[in-house]
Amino acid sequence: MMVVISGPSGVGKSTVVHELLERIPGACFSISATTRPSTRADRPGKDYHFLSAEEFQRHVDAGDFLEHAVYAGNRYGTLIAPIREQLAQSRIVILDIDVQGGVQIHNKMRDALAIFILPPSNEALLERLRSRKRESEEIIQMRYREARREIEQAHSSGAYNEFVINDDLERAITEIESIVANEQARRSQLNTG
């Protein structure tokens, strides 16, 4: 089963995904491809598949991506082949992608379970972006505007099955874990019934 997790910058999405991978038996992470330069903190093949712009375009032209988009001037995408391999082994494949990608996946694979993580409020989101102390106020405001646009797009797209408010990290993770387990049980029942 494919599980798409999306949410705006600062909502805690990466932390949620990391915890889900620890807690859900048989879960694995879909590693995205990107044209962005690798940093010293990156682990190639674990965090991202780093591709040149030419390599990325070859994959686009060959139809190798389940979804792809441009974010902050770099290209990101989800290669289909590794996902199919994991799904064939009955694994739960978790994707951490933006709304653009979520909508593309919804249009191609209607059976993906898509969950969007929401902040408790716009004010809380702005405070979370500021508390990271990584960027200037100008960049924070740009990310905040983008986050609000993403939230609106997620609601209006029809691509998301569930919306989970991250007002308490443990509660949000437990809720998403429950959503995944219930969907697994539902699908299992359909396959045996």
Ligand code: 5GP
Given for the second form:
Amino acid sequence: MMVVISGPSGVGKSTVVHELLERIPGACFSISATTRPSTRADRPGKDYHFLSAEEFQRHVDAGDFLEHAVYAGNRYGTLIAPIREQLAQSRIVILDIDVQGGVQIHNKMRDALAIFILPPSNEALLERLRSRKRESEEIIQMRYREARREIEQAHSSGAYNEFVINDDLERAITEIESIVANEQARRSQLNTG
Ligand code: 5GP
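Next block: the form predicted in complex with guanosine-5'-monophosphate (5GP), after the form predicted alone:
Every component of the complex follows; first up is the chain already shown.
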């Protein structure tokens, strides 16, 4: 089963995804390809496959991507081959992708489960973006506007099955775990019934 997790930056998405990978039996991570430069926090080949613009374009031309998109000026894409392999092994494949990607997956793979993580409020979102103390106020405001646009798109696209509010990290993770478990149970009933 494919599980798409999306949400604006500052919503705690990567922590949620990390915890889901630890807790859900048989879960694995879909390692995206990207042209963005790797940072010190990235583990190449584990978090992302870091590609040059030319390499990325070659995969596009070869039709290797299930979806791809431009985010903040860099290209990101999900390679089909490893996902096929993992689905064949009945694994739960977790994709951390943006809304543009979520919409493409929704159109191609109707049985993907797509979950969007929401901040508790707009104020909380702005607060979280500020608390990272990484960027100037101007950049923070830009990310905030971008995040609000992404939330609107997620709602209007119809691509997401569930919206989970990250008011409390542990509660949000538990909610997603049970959404995934319920969906698994529903599918196995459909198969045996
Ligand atoms: P970051 O560069 O901060 O790791 O990721 C930026 C954004 O790109 C995040 O919203 C992340 O979910 C999204 N992203 C990561 N991989 C992919 C991908 O393969 N496809 C799409 N569409 N978005 C991705």
